[in-house]
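Below you'll find only one chain, the form predicted together with the RNA, shown as structure tokens.
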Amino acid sequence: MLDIAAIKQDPERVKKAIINKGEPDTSVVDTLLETDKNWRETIHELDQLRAENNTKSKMIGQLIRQGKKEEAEELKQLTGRMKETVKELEEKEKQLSEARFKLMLRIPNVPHESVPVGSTEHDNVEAFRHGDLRKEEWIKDHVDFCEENGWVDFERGVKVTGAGFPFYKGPAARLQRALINYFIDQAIERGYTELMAPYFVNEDSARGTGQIPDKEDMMYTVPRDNFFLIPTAEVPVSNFHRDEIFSESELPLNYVCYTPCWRREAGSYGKDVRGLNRLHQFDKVELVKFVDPDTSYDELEKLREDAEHLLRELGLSYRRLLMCTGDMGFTQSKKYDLEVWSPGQQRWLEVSSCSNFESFQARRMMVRYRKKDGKIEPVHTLNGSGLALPRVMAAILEHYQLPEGTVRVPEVLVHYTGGLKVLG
């Protein structure tokens, strides 16, 4: 959500974020001022007619304690009838101040500058690439791999779940493991408090980050006690702070977070999400960051850089692409993908994104800060995948792969898997 001050005072530049981010219509910020011109008007008026009913039932009491009954008897007379007007009032504020919510988070957060502007992923800027791309014919990509050495069983966990739930078996289990452990300790190390939060959020959490309303499908339920299951560490760790107010020096805030993550993923069937490329359950380890407004673009840069570090000490070949206004997101306004090479497949995996949200969050979910003056303002908020676990072990298990069926451990991993340097 944006702030409405600076809707109002610049909102052409608004306009311009929306066409940007792919929507040409933006008539959406003109019904925005008029309906909240009409909301200021109206709470205005209310406000005064409650400021005069307040002062006439204070001098009602007087009157009373005074004897005076019959001077109090008009007055309550006067202020009975003003009652009707109040709640029709009421009524009509309550309604434009519904409206202008809803209108205000129809309206996406404004890319930064150093945005590329672009409307599909072919706009997005490669702005780093690391390692080589393998290509080598032996090498079975990670599904066939997996199905003949057993190290991953989709089909029994079709049978006990459905698509999208595997099974991960043996030393498969095992490097996963090791890697959800070495993604924490690597983001304790770089200054990150660890958090386990709940895998099941409540209505107002999932709201708060903005899953419902517009998500809400990809998101599973649990209807009877009204949960979500959380489709990222981000819902529950972002909600962590929700209507704090931190002072200044309590900033930065850095969580490191691991989750299961489960998405629904609604109509993506094909080669495409084959094997552990999409998931329905899936692990990740999650980066969240609250920080001061001044600081925000230097705080993308570090987390986009915890979180590249990762595949550069495992060894894997990536990218970093810098999204451009027209793939980014509606709550973003600035965003990095990674992207991980897959040598059995032959393409690129995202398997991180790091975003600035700005306040767009922080505004939502009243996360705020006192500054050194005393004035309240929403933080910034960040958050990165740091990272996600199957495509990486996808990579890993192309990557690292030997002609007899077994799988080398890189090497910042055998700390992880009891000392072994080969699986399988």
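Having seen the form predicted together with the RNA, the form predicted on its own:
No partners, no molecules, just the chain.
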């Protein structure tokens, strides 16, 4: 969430950010400011009444010792009424505090000044492109290729669970495992600490990273235990340090974590989401950073480079998009998307998003650091996919496809496939 002081200082900037992120109704800002004003006035009134009540309560004993029982009794009745008023004000303060907090959760992050203003994906800016685009007509898309070879079984996945839950078999399963291990090892070499995280999170964790109250409909739930299945390892890993305070010297903290992920992806249909393009369950290696606010945008570029490094090492053609305000998301202040070229489908596939949230998540999670001058402030959090597996798999199966129906293994993965250079 945003700092309430920053909202009060420049509410028009926050309203502009809401509009630029695609929400025309900015009334939540005015409602928040009015609620915050009432809350602070109630606290002030409550503090004054408590102080006055304490003073008068002490006077009762003095009056009794002075033999002024009648005056003491009147004061007792007055303080009794004051205590009732205190209870009423305490309840009012509690309700206003809860309303204020809920309103703050509804306000999106403010985009960084370098983010282009736009409303759709067409307003995103292509900032960089790497590699040549293969366009041979004989290359089959990964869906047909996998079904012909029996490498990915979509039909049995539907039978066992439902659409979007495929089985990987034989060479595809081996390639998937190789990619996971390769991504983790590369991250460790580049200074990340590996975590193995829970696959379920509680409501506080989902709220901490901004999944609620924004993306509830996208998450699978375990109602009996009030758990959410993680949509990304960002959620448990970012909450790993919830309610903690670091020293300045401990930052930055870099984590890498592999998990399966679950997303409902409601409303996703058609050829653009067939096969491995969009799944309800998929594997992903996530990179998460906790950093000093003064270095967070430098750290974003490092994070992006860590993800791009993997694509270059795999020999895949890709492009980097700087996302516009309307296609960036509720929680991000700046976001890059990395997309690989899919020769069999002749289209770009997103495989990574690298985002800076500034202090937006940290304020929700109360992740802070103590500066050298002793002042305590929220850290900045960042995360990026390093990488998401399904579309990387699809791109490899198409990019490295050979005419005889086999797939050449990218050189950097040969070690992870037990020395196999060709799958088929």
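Residue numbers count along the first chain shown, from 1. All values reported here derive from a predicted model rather than from experimental measurement.
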* **At the hinge of two rigid parts that rotate between these two forms, the residue from Gly131, His44, Val117, Glu305** => His44
